[in-house]
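There is one chain below, alone, in structure tokens, taken in the form predicted alone.
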Amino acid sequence: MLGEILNTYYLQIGSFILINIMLAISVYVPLSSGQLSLGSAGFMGVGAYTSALLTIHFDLPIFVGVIAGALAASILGVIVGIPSLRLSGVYLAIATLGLGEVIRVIFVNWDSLTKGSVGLTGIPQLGREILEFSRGLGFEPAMIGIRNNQFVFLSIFLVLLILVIAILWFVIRQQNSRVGRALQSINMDDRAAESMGINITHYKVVAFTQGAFFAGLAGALFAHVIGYISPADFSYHRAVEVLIFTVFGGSEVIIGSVFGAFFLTLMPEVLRFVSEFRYIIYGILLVVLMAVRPQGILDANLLKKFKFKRSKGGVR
């Protein structure tokens, strides 16, 4: 019965949506402190290549490689974040975009390690590793009525879903804490926040590093979901795409980033029946939205109105 319900294509699209949600959050977190970073593609590449190389050459478990990739990206985030404090707005965006391109060029030219533009193949795949681990425990997918490939895609989706929920829980909890309130005040007016005794250097570096960590985590997971990566996967096009997720959905609230990643990842697949025109339609939707709602589809005022109407309905 379960085998008839599960569709591997839908599960794969769902996995890509979850990875893109992580990437959208990696832009949202530094943006919540007033930092417009376009380095997500570069940090994603660092996480992906670090995890892939460690698991290929040192035969480390995937979860160790993923953690190492995310930590490598976050360390780079600290190194870059401290000197970039002198920049803000579009200047910071240009600098971080340049950083991403520098990282991509390193991947292209370091043939002995990264295989250059050809990319890395033979990366251990997360779903297959989970399948082998389950078999070692005496579990077979046939026991629950599904095939091996269905189990592989389902396990990947569930792992990513758990991680996305954990990241959302962390970010929302942080927003309601002292750290979150400090980031909000810095975003509104960093000079006023500094005059009130808030260490804006510390909090900006924390937000920038968290964004790098989430991007590196998404990149490492991407490598082990696909099983192949190349420098082309982490070009400036990816950085702009990730930024659009957050801007389209709404950069004021975290649910906007989630919605933007979900909608814009799903839209090209939904429009596949008009494959010749789907990217034209995709572009028109973006242009119209930016003209009508430059703050994105979801913002704080819209969510407040929705909550107010729902509370009034509850009272009645």
Contents of the next structure:
Amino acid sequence: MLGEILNTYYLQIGSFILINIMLAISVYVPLSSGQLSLGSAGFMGVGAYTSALLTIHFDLPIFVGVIAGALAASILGVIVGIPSLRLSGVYLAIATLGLGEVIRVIFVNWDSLTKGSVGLTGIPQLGREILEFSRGLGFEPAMIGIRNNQFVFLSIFLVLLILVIAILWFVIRQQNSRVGRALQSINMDDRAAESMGINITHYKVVAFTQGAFFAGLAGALFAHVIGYISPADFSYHRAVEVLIFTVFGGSEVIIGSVFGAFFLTLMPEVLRFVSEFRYIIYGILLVVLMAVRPQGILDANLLKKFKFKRSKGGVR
Amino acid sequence: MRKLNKKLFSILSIVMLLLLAACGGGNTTTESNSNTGEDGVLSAKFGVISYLTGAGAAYGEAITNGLKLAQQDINALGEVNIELVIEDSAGKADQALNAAQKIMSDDSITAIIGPTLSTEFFAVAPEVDLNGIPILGTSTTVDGIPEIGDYVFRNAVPESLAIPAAIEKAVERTGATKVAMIYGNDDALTKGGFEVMERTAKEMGLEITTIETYQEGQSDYNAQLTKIKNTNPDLILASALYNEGAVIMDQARKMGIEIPFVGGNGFNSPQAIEIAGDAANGLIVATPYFGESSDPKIVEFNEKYEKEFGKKPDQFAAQAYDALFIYADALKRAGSSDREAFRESLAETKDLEGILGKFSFDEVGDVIMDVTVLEIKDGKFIEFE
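I've shown you the form predicted alone. Could you give me the structure of the form predicted together with its partner chain?
Every chain and every other molecule in the complex is listed next, the one we just looked at coming first.
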């Protein structure tokens, strides 16, 4: 019964949606303090390569690799974040875009470690490791009536879902805390914020590093879901794609990033029946949206309306 | 403001309805797995993953056109009936994997052809292999593809077959002892080709004077070419795609470098002559497909293709055409569309007569076939003597 509902194709798309939500959040967090970062593809690549290399060469468990990947990306985020804070607006965007390209070029040229543009094969797959682990505990997928590969993709999906919920919980909590208020005030006017005694350097680095951490985490998970990475996966196309998730969904509220990533990942798949035209439709949709609703589909006003209709509370 | 919001809501709701409708349509693909059609002809469904949208869509288009043409010809013969399910990969590994999952979720699929790029293939093939579905690459030339698993095959001539043949012939005629190398280091195809070139040159005892690199989309190669010129080589090994390779040759000739170039699979295109003109003379490549050949099979294929799609076929179209014939042959011998039986008979493919010549698989599922070495002379590809 359960076995018929769980289609691996849907679970696979679901997994990519969740990874893209993490990436969209990694753009959203720095953006909520007024920093436009296009380095998400680069940080994602650092996370992916770190985790892949550690698990391939040192046989480390995947969760150690993923954490190491995310930490490596956030360390890089601190190192790059501190000097780049002298920049703002488009200048920061260009600097981070450049950073992403530099990272990609390093992956291309560091042949002995990364195998250049051919990429890394044989990365341990998250779902299969979970399957083996649970078999070690005496659990067989057949016990709950599903096939092995359904179990593999279901477990990936659930792990990602838990992580995304945890990240969302963390970011929403942070927004309603002192840190979040500080970030918001920097976003509105950083001079005014500074004169109110907010240490803007500190908070900006915090936001930027969190973005790098989430991107690195998403990248590491991407590597273990797909099982193969090459520098082409982390080109500036990816950075722009991730930025579009956030801008499309609405960059003022976190739920906008989630919606954007969900909608824009699902759409090319849903549009498969028109084959060659699907990216044309995708493009037209973006143009129309930017023309009629430059702030993105969801914004604070829209959410407020929903709040009136429902009870108070609701999501932010 | 409120009016605008109302409008937006209606637009949004329409979009959502469309989405829902599309989702509904996608669920109706479960059919019974019947081996034979109404008239007793053995039929099978093959999935195709191809690069149909994006920068490299020309490759995917050539491949799907070749497959469609082969499908018509095979079904017209009436021995087997083939159905193709074509999905787009947009040149991205994650999209290719989605397409593969979509194809695999249909239990009536016997085997898969594609994806187009080696970087997509590396992501897709292990998953397909684990599910026990045969998969064949028609354009994936990088080392290590058929080694992925028992169900993984290719009929694309790998660089490790084409490049050594071209270098050997070139060295034989020119008596070269010193070679310079240039390659694009951020593309899996040209990088893979370079590795083979370097290995071959070392095995043949050639002295490598310098190794230069460039990046995709570069337009000025004077710095690299000046260095190459100063080392005074007898031959230049260039692992480049035709669009960059042609520009490299053009600039080299303008600089007074008159020695021959040896290229890989990606350099082999009539487009190279169109871009570089006379400067393309002296390019040596090895290929399974020679479009100007007077072989009646190739002439016939060219005519049919041009009539159907309004342009000349290239190597990728020809390889895809042959690929489907390989599948059809295996299907005939297997006698059923069962995946396991199909894999067995596919692996046994031997000396199959295709438009590119005799074709066999070796023990890992890689291609065994003869390649032709070509050179450009007086603005035309001719066979190299």
